[in-house]
Structures are given as structure tokens and as C-alpha cells.
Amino acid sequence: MGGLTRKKLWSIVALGAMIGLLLLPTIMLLPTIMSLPALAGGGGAPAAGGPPPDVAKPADAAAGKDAGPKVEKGRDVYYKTEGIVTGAPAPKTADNSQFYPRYNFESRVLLWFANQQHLYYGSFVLAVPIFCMIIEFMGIVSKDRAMAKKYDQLAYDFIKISLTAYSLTAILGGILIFTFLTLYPAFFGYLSSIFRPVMHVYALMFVAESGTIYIYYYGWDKMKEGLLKWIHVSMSVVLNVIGTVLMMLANSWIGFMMSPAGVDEQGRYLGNIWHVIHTALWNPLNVHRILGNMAFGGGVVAAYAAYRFLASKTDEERAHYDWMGYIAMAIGVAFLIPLPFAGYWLMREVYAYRQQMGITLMGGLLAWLFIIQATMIGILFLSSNYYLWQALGRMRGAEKYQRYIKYMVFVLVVGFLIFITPHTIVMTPAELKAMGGQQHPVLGNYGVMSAKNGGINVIITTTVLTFIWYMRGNKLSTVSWAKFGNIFMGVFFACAYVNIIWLAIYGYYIPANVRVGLSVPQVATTLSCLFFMTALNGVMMRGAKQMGPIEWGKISVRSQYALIMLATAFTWMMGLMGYIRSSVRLFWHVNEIMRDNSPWAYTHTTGFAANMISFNVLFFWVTILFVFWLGTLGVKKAPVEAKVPIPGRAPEPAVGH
């Protein structure tokens, strides 16, 4: 058996391995599967340890028949259906050291800093296999052979980040667990007891995971080429599929806290652990969770890049890493246009699930949150495009985009300004009773939802445009229609541009009720610009005139700093988010089922919150430039043959969305 024969070999039985290990949790959950009908249906037993059924007398009893024990039914606070009891009440605690144990600070403080440590980190290394997939594919199917090993070295560049975040995230993860062991054991142990049926899918998952990454990793150099590097590739797939599923079932979690199902009102499971998992906001939490870890993982690479680009010493090392945020930041903004979309989906799931819980969150208690959410998306946005036109300088033939610029910023910032405008805002009961109500009598004719909708679809369309200029900086579109393709893209965006901003005039004209439903031609219209426009441009580019190479490494020192802006942002607003997510509950543990019966079971206010997640921020800055720093000893070289200069265009992953 030759050499090449033997890695064949050896790479699909590592392969067959990995495939085993992704199908190994669901065979251990077939069981469990095949049981929820009988379960769900009302079959079955009550599983030992339950409470003692007390309620309801099978029919052979009536008849005189020892039909053996009783059987308890349960109505599913969301399903309304039935089921089997088969789990304990949740329990009621009380303020003492038994439910809720004291070390001289405030518990949920300290467990606000270990969970939002695990979710940084693990937002992270569920990202970037992604983009390493994305970009080790590109390297593959990349007929110029110099720039497939670039690509294949900045995959390498990424995993290798990601494999010692990855042990960071397994400390968090266990040092989250302990937190919570020994600052909620009450609550800890009913969550456990409910998802006791997965707990053993969760951990054999991430035992595969762990499998997986570390086989990916050093298996890159024995992988290489031919056969054997699409079975690399194959591993990737493999492993970015068992993250998405640890994904989803810590997304359960939250999302039973928040909406639970498959309980009855004392919190009792009924024997259903797929109403258990899919609860009114499970699809919108992932949705949104897995594109904004994207967006996280992108900002946070660029952050990586940005950092190497401003400590390099020579041409080569700036146009490698100057390259290297491009990508990044064009994936991470590619995830970041439909995130708005996505929380509009989320919220609207709330209101649909509990209204109180929505007017809590927009409208009450936390509404003050969401404009300096607001004020976060803006700057997301407003950094990405002041790096796409500093990026313009690196091109020739890009100076006849230059004079629009100031046209671009002026629309950013009026939709920048409508977007973070509150529709009331904070007084003291003194200036309350002299304005006569909580309605100001200038703004609080402002900061409908129409307008803010209006305002943020006008900064996500300029975005594309920008991007779109971008993408044909350099270049001279030689299709026989140019000139039709391009007054056709003007005038759509142009209509566009009517469309939004007339439609959120419009809502000051109609009820409320009516208004909120204005969002969705004005999301249509963007994301009409965002696929069409895009698509078509990429159309009228194919086998473009180049006026110019790209020339890496020739771009300003300030765009480096929004890079790095921008991946502070990221992790400041989802900080945020995380809170907001954590307090629409209010003082419950689980909403309506479980109460939170601690001295801490009130909402902070703004001003602490916002300190605390700067904290975390900069504690996760701190810990990730270590992180950078160890993914730099060692580095692996890149190969003579791939150390040339960059070729002068633009890396294809840049139009992939």
C-alpha cells in the first residue's frame, strides 16, 4: 500500500470517526425519541421519582381491578396539551442561606460575570470554524495557486486562535456550572431536572466537538491536498454542525426561562422534551444568536488583524493582515445587515407570546436600554462604512466615488439620529408635574417605531450601496448593458430610498396597531436592495476592466482603529442584549412558573448596568489580547511559494452574501 494510499486511508477512517461521534448523541436520544408519542399522548409511566399521583383513577379500577398505581395528568402552560406528570414542582424558595447561599457580594453580580465571560467565548469558537470553513473551501476551488495557500494559511491563522479559545471556553463553561451549583443550587437543580433528558446529548456533543477540532487542527499538514484536503474540509463541516446543535440546546435554556413549555402551571415536566426544547422563542433566540455570533467572530478576527497590521514591521506583513480584516469585516457585516431583521422577529415573538413582556422591554422598564442599543447599531454601522471609504484608497480608479462621500454621511447621520431618538424621556416627578405627563410637548411627537424602522433601513440600504461601490472601485463593467444596468440600480435605490422614508411619515398619519405593521414592506424594500442589487452587481462585474490592482497594506492607520471600533461595539452590544434578555423576566427564574425569591430579585438600574458591561467587555479585551498573543508564538510559516504579493483583487468571500 503506497504512502498516499495509507493517508487515504487513515484520513476517511478519521472521517467514518467523526461521523460516528456526530451521530453517537442521537442514537443515545433515540430512546427518548421514541418514547415522546406514549409520553405526549398520555401513555406511559411516570418516571421514578416523580410526585405521588393523586388524581387520576384508571378505568379498570372502577371496575374493581388492581390496575396498579395512579397516573397524574398535567396541562402544558403553552401547548394546552396534556401529558403525564412525571417531574417534581418547580420549587418554591425563600430568602435564606438554604436556596440561596451568601459570600459577602451579590450573587446574581457574580454570576452575571461568569456567564457573559462563556457566552463571549463561546459566541467566538462557534464563529470562527465557520469562517475557517468558508475560507479553506475558497482555497480549494481557487484556480490561482499562490492565493489558495493564502487562503489555506489564514484558515490555519483562525483555527489555531480558536483552539485556544476554545480551552478558555471550557474553563468558563466549568467555572459557570460551579457558579451556579453553589449560588442557585435550587434553581440549578430544577433546570437540571427538566432537561435531564438531553443533559447526556450535551455533554457527548461537546466530548465530539472537542474530538473533532483537536483532529482538524493537526491533521492540517497531512491533509493537504487532493482527496485527502476536501475530507479536511469535510471535518469542518462536521464540526461547525455539532457547534450549531451545542448552540441550539444552550439556546433551549434561555428560551424555557423566558417562555416555558412542555410544564404545567406548578412547573411539573409532562414528559415532552421536545415542547420542553421548542418554546415560543426558540427559533427567533437562534436565528438571532447564530448571526449575531457571526457578527461577533468577524468583528473580533478584524480586531485580531487590525492589531497585527498596526505592529507589523514590513510591507508584506501589512498587506497580509491588512487583507486579512477585509475579510473578516466583510463577513462580519455581511451577518450584521440581517441582525436588525432578526430582532425584529424576536421581539415581535415576545409580544406575541406576552405583550406585557414587550411593552417591558420597548416600552417600560428597559426602553431606555434599547435606545442605547440603538446607539450601538449606529456606531456598527457608521464604523463599517468610514472603513469601506478608506478601503476606496487602496484602489485606483476609485477617486469618482470619493465626492459622494459626504452625501453618504449626512444620510447615515439624519437616520443615525431619527434611529436613537426616545419617545419620552427620564424626569423627575417635579418635571413631570409641570410638563403635566410623561409626553414631552416637542419630542414625544417623535420615536415612533415607523420612523426608527424608516431610520434604520435608510443606514442598512447606504450600507449596501457603499459596499456595492466597493466591490467596483477598481474596475470598469465591460457587459454590453452598463449603462441600462446602471441607471436601473440608481433608480431602484432611488425608489427605495422614497419607499422607506415615506412610509415612516406615513405612521404618524395611523393608529399604533396599524404602524407596527409598516416594518415589513420597509424590511422588504431593504432587503430587496440587499439581495437584487447585489446580485446584479456581481452580474455587470464578472469580467470587469481592472483599472488598478489593490495595493494591501496601503490603506490608513484610522481605518485599523474602526476595525477595532467596531469589534468593541459588537462586544459591548451584545453585553447589552444579554442583560436585556436576562431582566424582561423580571423577578422570576423561570417566567410565571418559578419565582426568584432573592434579596437581588429587583432591576438595576441603567447606570450599573451599563458599568457592569463595560466590565466585561474589558475583561474579555484583556483576556482575548492574551489569547492573540499565544496564537502568535509558534506561528506556522507560510510556504516560499505562497509568500508573494497579494494578487490585485478582491477576495471572493467579499461578495459571498
Given for the second form:
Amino acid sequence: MGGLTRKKLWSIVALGAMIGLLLLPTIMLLPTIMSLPALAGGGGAPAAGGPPPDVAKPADAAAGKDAGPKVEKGRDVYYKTEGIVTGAPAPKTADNSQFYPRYNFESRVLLWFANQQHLYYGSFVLAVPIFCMIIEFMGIVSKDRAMAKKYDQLAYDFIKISLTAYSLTAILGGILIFTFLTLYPAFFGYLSSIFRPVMHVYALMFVAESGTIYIYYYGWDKMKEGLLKWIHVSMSVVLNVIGTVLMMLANSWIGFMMSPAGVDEQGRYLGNIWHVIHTALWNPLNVHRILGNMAFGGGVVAAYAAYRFLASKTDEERAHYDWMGYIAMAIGVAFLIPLPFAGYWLMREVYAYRQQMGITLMGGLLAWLFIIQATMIGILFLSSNYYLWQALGRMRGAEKYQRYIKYMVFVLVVGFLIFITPHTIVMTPAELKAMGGQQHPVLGNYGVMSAKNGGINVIITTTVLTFIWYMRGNKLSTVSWAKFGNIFMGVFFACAYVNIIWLAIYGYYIPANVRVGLSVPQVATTLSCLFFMTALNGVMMRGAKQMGPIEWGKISVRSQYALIMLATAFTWMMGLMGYIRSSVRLFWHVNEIMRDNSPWAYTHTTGFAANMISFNVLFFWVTILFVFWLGTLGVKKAPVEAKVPIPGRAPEPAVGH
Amino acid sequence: MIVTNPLFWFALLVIGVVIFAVILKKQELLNNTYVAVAVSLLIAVAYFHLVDHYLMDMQGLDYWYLFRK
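Next up, can you give the form predicted in complex with the partner chain of this protein, since the form predicted alone came first?
All chains and molecules follow, beginning with the one already shown.
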């Protein structure tokens, strides 16, 4: 009784401390919020073309008879509103050591490395707590006590990996700041001056995140039952809210660098921090990054599980890590599926913001990198499908799907080949002459967006189909309308494929301004399959007859290499996309505001960029392996006790906490 | 010639759903392959036409552009 009360007391104290940590930045933010012109004056969004009332008021007063010192006003480069100039102009740098100190090495490459490593770890530690939240919640609501325990153990395993990586993220963040300060002092000084009103908020949010994650981790055992467990899972919600806000704040910096707002054409801050944060690309970046982080985090955890699976000595361990790898892969792929659509939205907004920027990305200087990106996306989906096909092998009753796999391979490969076909290729004059032009007479037709949208949607729809087959692998529907349900599902998928391919072909026959809209119904078709068919499958499989248990651990070793491949491809693609997004600014630190006058303000060759990305990927994986190894040091052996195997379930986890 | 009026496709979708609701009560019809394929086709084809039409319309574009010319 006393013990329980003490536990409750400590949990409530911990929760109080956590809420305090959460509220601290909000309190610290109050002066900033109050100083926002729009909020302080009670005004809404400023009307385009004229100053907002709250900005105009002090300006009017300044223009009056008894005006004090003259107030200078500037016009927002993006929002086109007027505001009082409250910052210095962006520095005009020159190619000298005052603005760009030299260390006998290309500064940009050093910064690239520091930034990329911080981003990898940052993404990982932001994604994993979201997994923990989902899995811990699944454990709480699960009626099966054995499964609830397994979910709880899995969530704990995840957060344990994340915690070690968290320290490394902080260290890499420090290294990144020092790299900025040392190599790009003028640029970093300017960026800091613009974001000064929220810099302390970022720091405090980081403190709150650290506090919450430590309480969350160390409070696991003490808060494992009843109300305390609910408090514990609520803590993960708080943790993820903080993490997401942190990520969004960091995104506002890159959003500002690509599509600046809240400053005038000289780069002078106009006093509205919300305009600076809420740039044209901020929201698409937020959505794209959170999905990307989740997919990446899932990939890394799946690779961890694969590594542990391959190193396992017992069947029990193999079963646990097989299951862990599957869950991580499923979460990762669940976020991978909408990721291309979020990317499409981001690109659309880039085009809307500056058409030239979009052309540089997808039709100009960086277009070849997008071909590499398409290849990586294809590899991700092929690896996911391959893993699931292998996973069918651990289910009795799933043999009936095996014979269809070859057709799915065909569809995936055709979609993939179309998706990666370039519009034009680099050729010698002789090759150009032999081919009769820049485009191949047949394959050239596949190098346009109409075909590529069709290709990727076919790939994603096939992945959805694979997932549905996996979900029903060892089950037999017992609902009275099972036959109708199966036929409906087959017809719906067939019609979806026809619609996607039809829209792709239709695009060749209509003008570009109409064609561009066809991608939306194509995406909707794929998402219809994802949502409706998954839901239908769920209803059909309720109370389904089990053909046999899922034999966790009895999966080919190749499947685990597929998981490692998946994670490596995620990592490589993240590095690539980061490079593309950053390179599109060309010779600007802040697009059209602050010019990069360093000797490194040029675009690297594709080969150099690929080598650099590969180095970053290799470095990340070597260090994360070290993190994994550290994670194994603290593992205690599970107590030896009688364990009753449950048919159809994986054995209990081999590790305790 | 294809019907470009979305109301036609909406009507087809409704008919498909109504037929499904009717055959849901008659087991022998529900599990008849031909009936199941016909009803499924009716629903799926009508649904995807509506998706194509309305999602283009929402962007201010005409899905039936080629057919109206």
C-alpha cells in the first residue's frame, strides 16, 4: 500500500515536472507573442497591398505633428505587407576570410557533413518516440495480456535505442552550431538575428524534450499499471508534441532560407516573427519531414531488429526480433506510402513560389538527382514488397498467394522502369545522331510526368495489395458475404489500376495546363485502395478462421537483408533529398536576400554529391551500430521462469528491463 | 460516346449500392460470381469516374476536356 502510494506520488511529481517543463517555454514565449504586431494589436492577417491596422497605427502616429524619431517602414518580400524595420539588412559578404574563414578544406563540405549527421539523428529521435506512443497505446488497449506485455516491451526497446541516440543528437547539434559559427559567421549571425525572438524558445523546448524523455524512460517500470500507465502514455504524447514543435521550428529556418518572408528586400526584419516562420514552404516541409522522419525511423529500427535477428543465438530471440522488425517496417512503410504525395505537394508549392526554382529542381540543373531519387523510391518499395512476400512464408495458409507474386513483380518492375526513365540523357554527338534526337523514339515517351505519375501510383497500389494479402495471409474470412467481398476487392483494385493507367495515357492527349491536374485523381485512386480496401479487409477478417499460427522467427535470412536494404535506401534518399533541397538555392544563403559569395557557391557534380551522400550514410550507419551495441550492454538476462507458449504468438521477449 | 455528366455516374453509383443492399439479403445472389462482378464493376467504375471528375473540377479543370472537343 505504502509502496503504491509512493509510486503514485512520484509519478504525479514527475508529471508535474514535465508539465512545468512544457509550460516554461510557453511562459517564456509570452513576451514574444505579445510583441507580435498582429496579435498585440488584436488584428488578424494583414490585407495584401496595404499595411495592417496595428502596423499602420504607430506609423501614423509617427507621421503626426508631435512625431518622435522617424520610423522606417519596409515591405515584406512575400506577404507584401508593410512593417516597421526592426533589424539590420542582410550582410553583403565578400570572398575573404572575414566572412568565410578558411581551414584548408571546403567549408561547405564540412557543414554539409555536420548538418546531415545532426539531421539523421534528429529525425531518428523524433520519430522513435512516436512509435513508442503508438505501440505503448496498443499495449494498453490490448485485451490479450501476453500481447500487451509484448507491446510494452517493444515500446521500451524502442525508447532505449532512442535515448542513446538522443545524447548523440545533442552533441551533433553542438558541433553543427560551432561549425556554423566558425565557417559561416556572417550568415549564421544574420539568421540568428532574424530568428532571435524564438531562439530561446527552441533552446527551452529542447530542455523540455530532454526532461520529458528521461522521465518517460526512467519512469517506465514505476508507472506500469492502472492510471499511472495512462499518465505514462500521456507523457509520450507531450514528448511528441514538443518534438514536433522543435522540428517545425527548425524547418522554419530552412523554409526562410528557401522562401524568405517577414523581411524587406534588403533582408531587414519587419517585426512580425510569424511571417518569418510561416513562409511559403513551411507547411509542406513540415508534412514532408514528419512523414519522412517516421519512415526513416521505422527503417532504422527495422534494421536494428534485423541485425539482432541475424546475431540471435536462440529461437526465442529470433522470434522477438523478427516480430520487432515487422512492426517497425510496417510503421515505416505506412508513412512511406503517403510520402511521395507530400513530396508532390512540396514541389507544387515550390513551383507556385518560384517557377524557376521548380524548373531548376525537376527540369534543369538538379533533374538528374531526381532520377536517382526515383530509383531510390523504387528500391524502397521493391524492398518492402520483397520483405512481405518473404514474410508470407512464416504463415500457414499463405501459400495460395505465392503463385501471384511473379505477376506482382512484373507490374512493380514495369512501374519502376517507367518511373526512372529520364526525359533526356547525356550523349555524344554520334549517339545523338544515331538516336535521331535528344529523346529516344520509344523510351523518351516515358520520361514525362504523365508516365511517371502512372508508374509510381501503380507501384504504391501494388504495395497496398501486398500488404492486404499479408494481413489475410493465414486467415479465412467467415462472414456470409466473403465471396462478394473478395470479388469486390479484386474488381476495385483492377479498376484502380485501369484508372491510374488511363489517366497516365490521357495526359498525353490534353494540354499541359489540364494534364497537370490529373495527378490528383491518380493519387486519390491509390489512396482509395489504401483506405477503403484496408478497411474492407479488416471487416472481412473480423472473427476469421486461422489457418495456422504466424511462426515468428521462421523467416528467411534474405528478408532481414531486405530490411537492412530498406533502411540504407531511406538513409541515402534522405541525404540526397536534403542535398537537392539545399542546392536549389544555388548561390544564395537566403534566396534573393543574402548572396553566398564564398568560393564554394557552385553546384557540385552529381558524382561528387553521390560520393558525399554515401560517406554521410556510411558514417551514420557506423555510428548507429555503435549506438545499437551500447544498447545491448545494458540488457539484463530475462529471469528464468516457466513460460507457457501461446499458439500463434511469438515467445516472450528475450530481454527484460 | 462517353457520358460527361457527373450526375449520370452518381446515379450509377447509387444504383450499384442499392443493388448491393438488396442482394445482401439474398444469399444465393450475394454469392453468385456474375452478380458480384457486375455489381462491383458498377460501383467501382462509377466511383472512379466521380473521383476523376470532381478532383479535376476542384482544381478548376475539366476532366472531360478531350471528349467535349
